[in-house]
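First, one chain by itself in structure tokens, the form predicted on its own.
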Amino acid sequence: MIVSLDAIKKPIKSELKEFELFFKNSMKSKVPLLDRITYYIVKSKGKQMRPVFVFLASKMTGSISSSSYIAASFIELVHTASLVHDDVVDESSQRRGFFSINALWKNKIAVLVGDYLLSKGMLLALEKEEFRLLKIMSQAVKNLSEGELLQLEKARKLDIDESIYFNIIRQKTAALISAACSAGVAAVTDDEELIRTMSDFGTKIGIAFQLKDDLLDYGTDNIGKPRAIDIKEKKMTLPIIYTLQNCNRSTKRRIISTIKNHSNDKKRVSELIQTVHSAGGIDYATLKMDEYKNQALKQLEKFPHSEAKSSMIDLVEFVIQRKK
């Protein structure tokens, strides 16, 4: 049975609590419509798993500090801002059931607010002598724009192949949970191996993250039916590259031809999705996912039990049997 965000929050609640101030102070500006963006990107604020991650990290290994509470904004800082630039990116119109900024104030300005974001983080950082924070996140940005530029790079072609594919969502979406685990860890002890360990455990878990969510565009029995977004906006996730390295010649062709060019067809997405089920993609997707999950929980070994242990090895489970 899987175990609510809630529950797996709960040795870190006052702390979670104490840093939505920060992280509401962390932005503020003396400029009034960048005042008037930031109120509303907290007030549509997600999960905000990754100073999940970095609390729970901290607590694992020592008692949380004021340092892991800069490393929470400036990681929270790092990805708002990526959501930002990407919404511009992808031209989308809607982020977490509101509306993006770029929708609501244009592009101009939602680039302006990514770097604003972006640009506050280093400057907490560096305010309070945090030098290894900043390397830590550093590095993560830059993986983050490298991990997008080859996608976009990849996806004129579709020609990504499963070693590219880890590649990229290592460099996108496994990079801010890997430094939100080493910078929690960074933040209350100088042991190398602790933090070079909580890197690896979030680079596993942020790859299982990816496939999770690979999985859910394509809908199962418990999930729903399919969302198809991926599909539509042309990106090559796992079960697809799966299914083309899988198929004949035929069925390749018109998988790649219905990305390129009815990828708003329902008939034929639906089309595709079924060849996808039916060639083993979602099974294999899954199988890796797994993988990467059980090898996260084994770097967790390293660490004492704890409650906060607990609700990390909660987190991870929850990470690849969320719904949404």
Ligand code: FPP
Given for the second form:
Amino acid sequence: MIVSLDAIKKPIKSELKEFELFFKNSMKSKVPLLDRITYYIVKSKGKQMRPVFVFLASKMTGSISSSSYIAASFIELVHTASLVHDDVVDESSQRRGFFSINALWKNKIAVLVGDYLLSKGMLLALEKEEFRLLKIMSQAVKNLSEGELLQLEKARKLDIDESIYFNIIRQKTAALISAACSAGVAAVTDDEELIRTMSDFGTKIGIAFQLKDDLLDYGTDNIGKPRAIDIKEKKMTLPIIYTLQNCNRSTKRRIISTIKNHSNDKKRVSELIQTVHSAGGIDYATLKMDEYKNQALKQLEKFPHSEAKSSMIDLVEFVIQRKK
Ligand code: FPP
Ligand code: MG
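Just the form predicted on its own so far, so send over the form predicted together with the named molecule.
All chains and molecules follow, beginning with the one already shown.
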């Protein structure tokens, strides 16, 4: 059974409310253009899953502290910055059912807004001398950028295999979710073993999260951004990688030709989606997603029962069953 995100947030409801204000204030600027854009960002906010990971991780291992708020805000700032930059990189005009920042204000402004959000996060941690958090986040931002660049390189050459795909998603997505989980713990305890366990948990559920994202791209539901866009962007995700590795040479040639030369041809793209379905690409990616989900749940077994832990387990389920 899938538990709603609202129910999952219940043990940290008041903290999340306070966080929203903290997050909004953390973006404040005296530059009117920036203020207009950050107002728009707050209005088009997403599911705020990363702050939920931070607060639940803190609560599972101690009690939520002021460091938890700083961690949650820094992570949401970096997450927002990465999406603003990502929409420039991917030339996307839609995000969360709204126009993207680059669509409304153009690329040069979007790039600078992303930089500004990152700097505000760093300052937040620096002002409070949260050096551990700064270390966790610097590593995460390095991973995000590397993952994104590796993905771009592979989109050009189309020479991706399963292990490279997992490296990409580990870096571009799981790194920040892992940072959220380890920073949540580091905000309340110095216990290295606990911090490492939650970092591992975050990596596993982060990989499952991106597998789900890549599967949603093959679905038919409204997900607040265009679907079947990965093929158009020449983004090679697991369903296609699996199909390419398990089909005959002529099908392989046709798939590559669709991606390379006909990615705007609706008929060719829907034929490709059909091929992926019948080759078992969707089933295989779903199987892998479940494997990572189970590995994540295994890490949670190391923690004693608590309301926060129950919510974390429900969050794991939510990640892989969500509809958008
Ligand atoms: C979404 O992926 C994007 C990411 C998971 C990370 C993007 C990271 C960067 C652009 C580097 C950020 C650098 C700094 C300095 C903050 P996607 O395109 O697969 O998903 P989507 O469908 O939601 O766009
Ligand atoms: Mg994108």
